[in-house]
Amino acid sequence: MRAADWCRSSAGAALVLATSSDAEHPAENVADGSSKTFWTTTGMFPQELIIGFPKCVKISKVAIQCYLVRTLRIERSTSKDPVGFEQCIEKDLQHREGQLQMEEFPLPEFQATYLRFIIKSAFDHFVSVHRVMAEGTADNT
């Protein structure tokens, strides 16, 4: 079975929660598959967003395209509702002036119905998240 990006709205992903809102740069932009659109935070940290999948999926790699993020934590849930999250990874990202941060996290394959991306700290007062990706296959069990 071919791996798909389960964080895309075209794959059935839904934005469940975002801790900040900007009318010109809404959080839904992270799931549209484009690096040209983005979600911008409104200050204060931590900030988070939760993506829900249309079914339980097996994830083997998670990635993010962002700007000015210092510390990122990614968590997963296999619950029917977005609760009971477990940490997958936490990492300090490198800042490259004028360039998007493109981070890939190859992980041991895991099941998830939700992913939570927590921006714990930043290099500035605001950050942008352009895309989040979760590569994997449908769980048929």
Contents of the next structure:
Amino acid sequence: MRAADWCRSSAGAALVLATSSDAEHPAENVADGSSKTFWTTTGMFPQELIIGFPKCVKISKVAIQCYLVRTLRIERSTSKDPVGFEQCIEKDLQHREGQLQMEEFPLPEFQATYLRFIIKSAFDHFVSVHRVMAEGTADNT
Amino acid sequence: MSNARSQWEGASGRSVARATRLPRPRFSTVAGAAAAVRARRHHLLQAGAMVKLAAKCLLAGDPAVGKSALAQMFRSDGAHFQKNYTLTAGIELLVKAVSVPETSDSVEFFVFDSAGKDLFSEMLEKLWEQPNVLCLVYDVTNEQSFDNCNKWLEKLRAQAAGVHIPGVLVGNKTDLTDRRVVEQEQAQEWAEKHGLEYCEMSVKEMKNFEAPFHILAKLFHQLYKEKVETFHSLA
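Same protein, the form predicted in complex with the partner chain this time rather than the form predicted alone?
Below is the whole assembly, all chains and molecules, this chain first.
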């Protein structure tokens, strides 16, 4: 079985929900495989996005590239619909002026049909999320 | 703006297909609930290529300077779109959108109108967390209400934890010309010194009561544009 990043639209991932919307910086930008494009939040916290996979996948590492995020929580669901989320991890990130936050979360391998990223607080009024990644193998392939 | 709003409202009332499949999240905060509302508008907004920002606006100042009067006036103007409720903690929350001049964007304000008196009980301090903008009101006929602006600003800075909070100082009750004790220059100077915009109004005479929110909308929108530029420079 090969390792793959499931949070790519090219791998069939789809944005199911985003609590902020700027058409110039849509949530889909976190799944396009580029760090140059990003999703912006447009004010107040918490903010969240939910990304759905084409099937139930096995994940062993989640990563995010973002800026100005303070408290981040990642949840997963194995349901057919985006309900019944359970927490994977919650962490306070560090901020360095002018530097993208590149956070990796090695986790005990788990299954998921959806991942939910909740930005609970931030270092400023707005944050950007440039990429999210979920490394793992497909279930039943 | 109000037309566009009611259209969105109508549409979101019927609910977007994708949104109906979404879970009903457990929102523990005002921001969470606001986020849900925005999420439902997600599609509709994308079509219009406009941005709707959301800002938590703290309405501060001494008792009886006219904070609530300002809030009520600001609210009642938007007859079609009122979402308000009174929290038992002695805070009034009102939600209203203001369009940003010379853009197709808008800012939805979540105005926290708190009692001027016992604001700093632990619970109310909690309600002041993560503020975005400040509307600081004083009474031009009451010197002490002006002096106390220092105190209010300090309290805000303590909440802001190093984040720059755009703000406006508002001199109210300009209709009482005979009783005026705080002059415009004096107030303007103080505002400038503390990085605040300044405006005057008479809520009673319905003069200029929207000005503070237009100023704040513009400032907050500017901040967003600047931040987006920063985000571009990162990768």
